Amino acid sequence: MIEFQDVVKQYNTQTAIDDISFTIGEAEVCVLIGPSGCGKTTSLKLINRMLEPSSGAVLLNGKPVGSFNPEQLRRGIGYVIQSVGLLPHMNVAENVGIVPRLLKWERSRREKRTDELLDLIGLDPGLYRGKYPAQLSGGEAQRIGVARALAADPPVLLMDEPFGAVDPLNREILQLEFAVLQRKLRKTVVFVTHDLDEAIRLADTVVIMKDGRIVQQGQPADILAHPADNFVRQFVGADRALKRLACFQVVDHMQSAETIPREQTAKRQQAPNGDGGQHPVLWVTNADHALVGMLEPDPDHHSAVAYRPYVELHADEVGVRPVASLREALSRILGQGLRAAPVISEEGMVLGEVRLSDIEELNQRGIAR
C-alpha cells in the first residue's frame, strides 16, 4: 500500500531522513515512534506531499506520490493532527463536510455522511452537528477531527500525535475508540506518537527511529521481547515484560470458568476438603447470571471446608472485558490478590477467566534475557 524506497530528506546541510526503506501493508496500522527530532513527522508528511524527498521515492499503491496532483492526493488521504485544526467559524457538520464539499458531493449526501460519522464516533448528530468548535471539549473536538479525516472514506489515514493534547483519561478512551473504529473500517494508518504505550496498544507494526534512521521495526510484542540494540532496550524500558502484555487481548488467552448460583454457596462451602488447594475459583452469579461474588479455594489442607467464606464482588472492579489487554487483567489480578480475573460481558455475565499462571508462562516464553 505505502512504500518508502531509500528516502532521504535534507534541509541544507541537515539530514532529517537518512536513507529509510520500509513498507506498510493494506489495512495495517503502522506507528512511527522515537525521540524528538528523529524524523517521524517528516516521514509522515512525505506521504501526502506536504514535504518532498531529496532523493528516493514514496510509493502509494505502486505509484510515486510525486506523480499525483498534490491537491487530489490529499483529498484521498485523511489527516488528523494534534491541534485538531477545526475551523472556528464553521459548525461541526460544515467541518466534517469540508472534503466532500471540495469533491462536489451533493448536500444531501454530505449531510447523510456527517450523521453516519457522528454516530460512528459516539456523538449524537442531533446534538452536535450544529455546534461550533468553541462549544466542544478537547476529547469531542478530537473525535470530530477523526470524523473529518474519514468523511470522504479515504483508504489511507495519517495521524500526527492526534491524542497528544488530550488529558490522560480521555486519551485512553480515544485510543480504545480508535482501535474499535479500525477493526470496523480497516484503513491503512500511519500514526506518529512519542508515547510507547500508545504505540503498543494501537500498532500492527512499530517503526522505531533515531537520528533520521530506522533502528528497528516489527510487531510490538516482538520488539519488546527482542530489542535490536541498547538504544531500543533503553527506549522500551526495563518494564518491557509488563508493557508486552498490552499487546495481547484477554479473548485470546481466556480459559473456561466455573460458576455457581448464589443460593448454592453455603452448601458448596460445606463440601469435604479433599485437595482444597487444587479447586478452581467459583464465580458466584445472581438470578440474571451476572457476577456478584466468588468462592476462593482454601489452600490449607487441614481446613474442614474446600472453600473460604463467600466474598461479594463488584463486577466492574474485578472483571475484565474480552477486548481488554492482558496487562489490564494482570492489574486486576494483583490489585485484588487473586489468581485469576473473571472475563465478563457488558451485562456482567461471566464468559471465562484469565489466569495468573497463564500470563506468567506467556511472558517467560517471550522475553529475551
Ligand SMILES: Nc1ncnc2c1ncn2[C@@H]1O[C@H](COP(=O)(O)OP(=O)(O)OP(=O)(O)O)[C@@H](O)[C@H]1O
Second form
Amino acid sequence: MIEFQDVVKQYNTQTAIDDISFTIGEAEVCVLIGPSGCGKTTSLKLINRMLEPSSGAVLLNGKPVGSFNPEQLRRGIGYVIQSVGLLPHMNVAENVGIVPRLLKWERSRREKRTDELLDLIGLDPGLYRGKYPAQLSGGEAQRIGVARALAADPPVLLMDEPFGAVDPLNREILQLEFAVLQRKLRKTVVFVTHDLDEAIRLADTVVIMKDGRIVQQGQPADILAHPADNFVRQFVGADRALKRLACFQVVDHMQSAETIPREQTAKRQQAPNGDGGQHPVLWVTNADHALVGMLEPDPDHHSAVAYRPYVELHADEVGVRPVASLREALSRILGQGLRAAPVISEEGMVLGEVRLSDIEELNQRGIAR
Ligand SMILES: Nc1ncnc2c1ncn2[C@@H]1O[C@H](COP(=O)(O)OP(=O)(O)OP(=O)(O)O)[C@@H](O)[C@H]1O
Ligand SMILES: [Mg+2]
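Let me have the form predicted together with the ligand next, following on from the form predicted alone.
So here's everything in the complex, that chain up top.
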C-alpha cells in the first residue's frame, strides 16, 4: 500500500531522513516512534507530498506519490496534524467539513456526513456541531481532528501524535476508541507517537527511528522480546517483559476452567486430598451461572482435605474479559494473590481461566536476555 524506497530528505545541509526503506500493508496500523527530531513528522509529510524527498521514492499502491497531482493525492489521505490544528474561527461542523467543502459537496451531503462522523467518534451532533474549538476539552478537540481527517473517507490516514496533547487517562480512552474505530473502518494508518505504551496498544507494526534512520521494525511483541541493539533496549525499558504482556489477549491464552454450583462447595471442600494438592481452582457459581466465589487448592500436601475454605469473590474485582490483555490479567492475579484469574463474560459467566504459570511460561519462551 505505502512503500518507502531508499528515501533521503535533506533540509539545506541537515539530513532529516537518512535512507529509509519500509512497507506498510493495506489496513495496517504502522506506528513510527523515536526521540524528538528523529524524522517522524518529515516521514509523514513525504507521503502526502507536503515535502518531496531529496532522493528515493515513496510509493502509494505501487505508484510514486510524485506522479499524482498533490490535491488529488491528499483527498485520499486524511491527515491529523501534530497539536490538533482546528481552525479557531470555525465551528465544529465547519472544521469537519473543510475537505468536503473543497470537494464541492453540496450542503446537505456535507451536513449529513458531519453528523455521521460526530456520531462515529461518540459526540452528540446536536450538542457539538455548533461549538467552537475554544469550547471543547482537549480530548474532544482531538476527536474532532480525527473526524476531520476521516471526512472524505480516505483509505489512508496519517496521524501525527494525535493524542499527544491530552492527559494520560483521556489518552487511554482515545486509544481504545481509536482501536474500536479502526476495527470497523480498516484504514491504512501511519501513526506517529512518542509513547511506547500507545504504540504497543495500537500498532500492527512498529518502526523505531533514530537520527533519520530505522533502527528496528516489526511486531510490538517481537521488538519487546528481541531489541535489536542497546538503543532499542533502553528505549523500550527494563520492564519490557511486562510491557510485552500487553501485546497478548486473554482470549488467546485462556484455559478451560472448572465450575461448581454454590450448593456443592461444602462437600467438595471436605473431599479427601487424594493426589497431594494437584487440583485446579474450582470457580463457584450461583443459580444464574454467575461467578460468586471459589475453592482454592490447599498447597499443603499433608492437608487432609483438598481445598481451603470457601472464599466469596466479586467478578468485577478478580475477573478479566476475553478482550483484556495478559498484562491486565497478571495485575488481577497478583493483586488478588491467586494462581489464576477467571475469564468472565459480560453476564458474569465463567468462560475459562488465565493461569499465572502460563503467563510465566510465555515470558520465558519469548524474552531474550
Ligand atoms: N523545515 C525545516 N527546515 C530545516 N530543518 C527541519 C525542518 N523541519 C524539520 N527539520 C529538522 O529535521 C529533523 C526531523 O524533524 P521532524 O519534524 O521530522 O522530527 P520529529 O521526529 O517529528 O520530532 P518531534 O517528535 O519533536 O515532532 C529535525 O532535526 C528538525 O530540526
Ligand atoms: Mg513531529
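C-alpha atoms forming the largest set that superposes within 1.5 Å between two forms make up the rigid core. Positions refer to the first chain, counted from 1. Note that the structure is predicted; figures quoted are calculated from it, not measured.
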Quiz item: Is it the same rigid part for R171 and S345 between the two forms?
Solution: no
Quiz prompt | Swing of the smaller rigid portion against the larger one between the two forms, to the nearest whole degree | solution = 11
Practice problem: Let me know the CA shift of L313 between the two forms in Å, rounded to one decimal, core fitted. | Solution: 5.3
